[in-house]
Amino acid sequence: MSLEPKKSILNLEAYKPNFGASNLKKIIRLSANENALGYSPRIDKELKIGGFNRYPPQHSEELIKTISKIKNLDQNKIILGNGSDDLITVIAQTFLKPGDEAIYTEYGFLQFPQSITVAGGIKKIAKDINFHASVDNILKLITDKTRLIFLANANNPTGTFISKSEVYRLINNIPENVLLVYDAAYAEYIRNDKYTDGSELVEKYNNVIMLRTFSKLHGLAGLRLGWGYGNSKLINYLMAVRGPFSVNSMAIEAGIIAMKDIDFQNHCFDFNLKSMKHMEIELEQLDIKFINSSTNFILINLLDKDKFSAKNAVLFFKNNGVLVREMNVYNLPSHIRVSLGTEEENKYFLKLLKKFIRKNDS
């Protein structure tokens, strides 16, 4: 008898973020939703390098207290993770057993179905409406076997979010034994009274956990640092499953500095807002459709351009030193997802896009 894993992962393919590749020496990567401005400049000045022969703390009290103070949250309800995707996996492993069901939205983050499958759960997909998560379609899928609901708000790759009132309608209509996993990875890019980052839900309901990341606006994607916020009993369950040293010492130190640098966060927010408005204006002038985004990326639809295809566009950009993301994995073959870069990178992308259009129109 051969050695085999559990049945749920026999045919599971490894999750491989496809950021693209090119043989060119100079590459502009607009395919990974990273912060083009990098991270807080204070990190290079203040980060303490050394002590790597020692294990990191199992649960950094200093980083947790920093998050708690700046976000005005209960520190007893915070958990740290090796990126928020680490916490997604831990949540699935904690609450799903074979035969249990978990719901995620049609264009939800790919880590959701991956973690459900690895845990042995059954995936249920709630169809989106106009690229927005549908509360009604989520509620229709709930059965007595449902244990988890994954909701990314704002969502990747659509860049859309559903309103606070819709989120409350969802949580008020799901059973108390179903956990809502509210992924707010892009919350720092949204300043809108109609939006909730999910923290207020945690204060009112025991079956909600909010997830956040340092990979986006904070610019620390390479250090893998995320955090979650849920009731203390829930956090204790997750701590029992999570690896004891899942967050490294450098990530902890950088996270503390990044969280405290409010000026840099505001600078990144303002730059992203200005860049997005400029990108939308340029795309409208080119008569190219897109989904209005509340994040640091934009989903562009090339379907109306008869001679164009997303696959050809991705290849064209790659050959000219720019990586963008094709969306076949989401069953969106006519779309590309483009992250916002620096001002110069965005200008070059638009220059190439115009060249691509002219090339295919001729």
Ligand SMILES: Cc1ncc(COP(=O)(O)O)c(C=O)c1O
The other form holds:
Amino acid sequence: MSLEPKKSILNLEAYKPNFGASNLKKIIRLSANENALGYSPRIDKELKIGGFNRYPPQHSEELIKTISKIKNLDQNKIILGNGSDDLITVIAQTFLKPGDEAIYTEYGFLQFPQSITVAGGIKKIAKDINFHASVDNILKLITDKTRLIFLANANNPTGTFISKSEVYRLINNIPENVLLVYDAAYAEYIRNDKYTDGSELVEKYNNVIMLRTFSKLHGLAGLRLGWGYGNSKLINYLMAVRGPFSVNSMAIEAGIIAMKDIDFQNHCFDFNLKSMKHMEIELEQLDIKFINSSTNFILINLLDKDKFSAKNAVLFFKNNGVLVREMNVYNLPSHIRVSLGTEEENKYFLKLLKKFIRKNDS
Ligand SMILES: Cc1ncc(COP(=O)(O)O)c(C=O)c1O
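Next up, the form predicted together with the named molecule in place of the form predicted alone?
Full assembly next; the chain just shown is listed first.
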């Protein structure tokens, strides 16, 4: 008998980020929703390097206390993870057994279906309405086999969020034995009264977990650090499933400094807002359709410009030194997702976009 993994893994493909190989020396990466401004400059100055012969703390009190203090949250409800991806996987492993159902939205973050499949669960996809998650469509899919609902708010790759009142309508209408996984990876980019990062839900409901990441506004994607916020009983279950040392020492130290550097966070927020406005104005002038985004990336539709397939665009950009993300996996063959870069990078992207349009117009 040949060696085989469990059934749910047999046909599963690995997640493929577009970090693309390229022959060009300098490549601008606008494909992974990272922070083009880098990370808190205090990290290079203050990070203590050394002591790597020791395992990291299993549950870094210092980082948890720092998050709790700055975000005004209960430290007993915080769990750290090796990126929020790790926590998504841990949640699916903890709550799904083969045959259990988990709901996510039509254009929901790709790690959701991946983790459901790995756990052996059954995927249920709630149609979006106009590139926004639809609470009604999610609620319609609930059965007595439903265990999890994954909602990224704001969502990747659409960049849209649903309002606080819609989120309350969702949580108020799901059974108490169904866990809402509220992924707020882009929360730091959103300062809007209509938005909730989900932490207030955790204070009121036992069946919600909020997920956050240091990979986006904090600019620490390479260190792999995320955190979750949920009632302490839930957190204890997740801690039993999570790898004991899944968060490394460097990530912990850098995370503490990043969380405290409010000036850098404000700087990135302001820059992102300004860059997004500029991008929107430029796209409008080019008569290119896009989805209004509350994040650090934007979903652009090239089909309305007719014959331009996104595949050609991605190749054109790549050959000119810019990586953007194709959206075929979401069944959006005419769309590309573009992360905001530095001012110079955004300018260069727009210059290339104009060239691409001219080339295809002629
Ligand atoms: C919605 C969403 N959740 C989670 C993540 C993963 O973040 P991390 O780097 O913390 O694993 C991403 C990254 O792109 C994302 O877009």
